[in-house]
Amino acid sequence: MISEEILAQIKKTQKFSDAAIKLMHVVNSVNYSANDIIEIIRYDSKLTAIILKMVNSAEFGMRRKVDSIKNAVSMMGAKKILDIAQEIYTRMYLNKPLSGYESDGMWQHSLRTALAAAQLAPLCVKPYDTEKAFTAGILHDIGKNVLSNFLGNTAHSFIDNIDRHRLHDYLEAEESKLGTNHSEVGELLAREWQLPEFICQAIKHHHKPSLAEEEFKPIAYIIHMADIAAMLSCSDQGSDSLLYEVDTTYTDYFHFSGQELEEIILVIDMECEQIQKTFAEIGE
């Protein structure tokens, strides 16, 4: 049972900008054009400035100066600019301390999950759209933004009780304290922001994908496994890292070896490092 206090906090939580939410709906459309991306981004001056700063940085190595979003899309493709836009928005929103999870911010873990989801999507028994997978991955833990302040200094006792098998995992630990968990709260937050259904479902079921509605099971399993891969790729991701159960029914949706998973982890390590270098270079 979610308390009135937590529900009130969901209502008060600052949402992504209108442009960011429009981009997430574009991802959900069957077909989108480069012009759709340009028309959304061009009216957000801050996003436009950061994107141009990024694509003109040494990390991208462009041969000539990119001076407009239209040129950026033309030279790099709508998909790449869409990815960059989502990375910027989520970094602005998620890159802040979460004391309840003893974390400096969710952005690194969220980015790693998004990158892993994009790698896993084509490997699903029924291949899934990589752009949707990336978007769901980068948003999967937004419920933590709401719950962090309600958890107080509970991390050490949670970990101790999980180690002693008094609690099953970190979801149960959250529920023991608050009567809810970050997956449930994240779904409510996504619905408050009127995000597409595939994102709401992925957030709600990313730790228990077998409970997702049949239509949304593939994306739930993709984000579930991407979350695990992200946690395996970097230990410094908060007090709850690797304290969740792997849903063994993932084998109904994926057929990959341990070596392939290691290769995915290597890829997300390299891509995440590259993205962080770019942000560091442009001073954002």
Given for the second form:
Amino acid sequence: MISEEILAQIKKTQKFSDAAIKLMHVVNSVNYSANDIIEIIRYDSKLTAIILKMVNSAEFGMRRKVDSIKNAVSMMGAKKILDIAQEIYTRMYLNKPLSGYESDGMWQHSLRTALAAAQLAPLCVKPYDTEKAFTAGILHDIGKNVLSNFLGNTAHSFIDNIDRHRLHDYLEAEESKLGTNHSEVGELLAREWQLPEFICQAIKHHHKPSLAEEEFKPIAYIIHMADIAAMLSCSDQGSDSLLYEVDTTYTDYFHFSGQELEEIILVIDMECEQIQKTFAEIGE
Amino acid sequence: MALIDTGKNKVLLLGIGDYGSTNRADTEIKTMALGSCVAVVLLDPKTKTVGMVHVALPDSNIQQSHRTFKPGYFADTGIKILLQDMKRFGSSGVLSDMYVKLAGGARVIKAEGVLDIGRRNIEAIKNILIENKIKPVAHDLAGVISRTVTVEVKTGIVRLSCPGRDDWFI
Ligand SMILES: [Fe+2]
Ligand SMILES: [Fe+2]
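What would the structure be for the form predicted in complex with its partner chain, given that what you showed me was the form predicted alone?
First the chain shown before, then all remaining chains and molecules of the complex.
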């Protein structure tokens, strides 16, 4: 049973902007047009401004100045602009400290999970759309935004109990204190925001993908593995980092070698560094 | 890599795949939240130079199909470039002249085999040490702990920290 206070907090949690939510629905439609993207972004002046700053930064090395979203889409492609928009949201909405997890923010972890998910999607035994995997990766831990304030100073005792094998992992630790965990609450939040079903399911099952319904198993396993890859690589991490269990049935969905996993980590680190540099350059 | 002046001391902050060294006693070298990465700390007793490299993967040969990334990112090239860097402070550049401390190489719960990149990092680094006929003077490796590693140049003491745990030292 989820407490009334937590249910109330789900309604109060700061929502991503309308444009961000609309873009997530566009991703879900798979065969979106460039125009769909342009029409959503141009009505969000803040997003438009940051995208233009980014594409005109030295990191992108464009020869001509890009002065409109339409221009940006025609020069760089709709997919690239969609990716940039999502990177910006990740930074905008997931960069706040989460005191219950002793974390300064989880935008890098979220972005790394998204970047890993996009690489893992085509490697899955049932290949999945990379753009959808990326979007689900960004949002997978959104439930922590709801739970953080209810956890108080639990980190020390949670970790102590996991070390002593009195608790299995951090998910069980959350449950021991709150009767729910960040996957369950994250799914409710995603439903409150009316996000596409594949995102709700990915959030709900990202730590235990074997429990997902057959249809949603691929995305659940992709996000599960992407989350692990992101926790292994180094970034903004909280008290819960690494303290989750691998669902060992992942081998039914992935047959990658150790070296292939290492290449995925290398690509995440290279891309993430590029994105961080760009944000630093434009001062966002 | 960034040099941060806290007023009390200076902190050389290393990102993933960064390396850095100094002989300034008022400085600390630090790297954050090591997951499966390993921080290799080299202490040169002759020149009092201290260096650290933040190694993320065991072998630079993996780059063949990608553009080249930071040399500090890989165990093989990372230790080499750090030794080279420490020569700026009169160090010999010879690994067996150094004291070595290692920290990191973690995993998630129940991760074995393919998923245990931390173990492969540790093995790669230990093999390099064996080739050079040395052993680490101290280490804190593996497990399910995301370590932040800070070495105090004045003493060579390495402080380990992790959200939700008390600090410990090697
Ligand atoms: Fe999670
Ligand atoms: Fe996560």
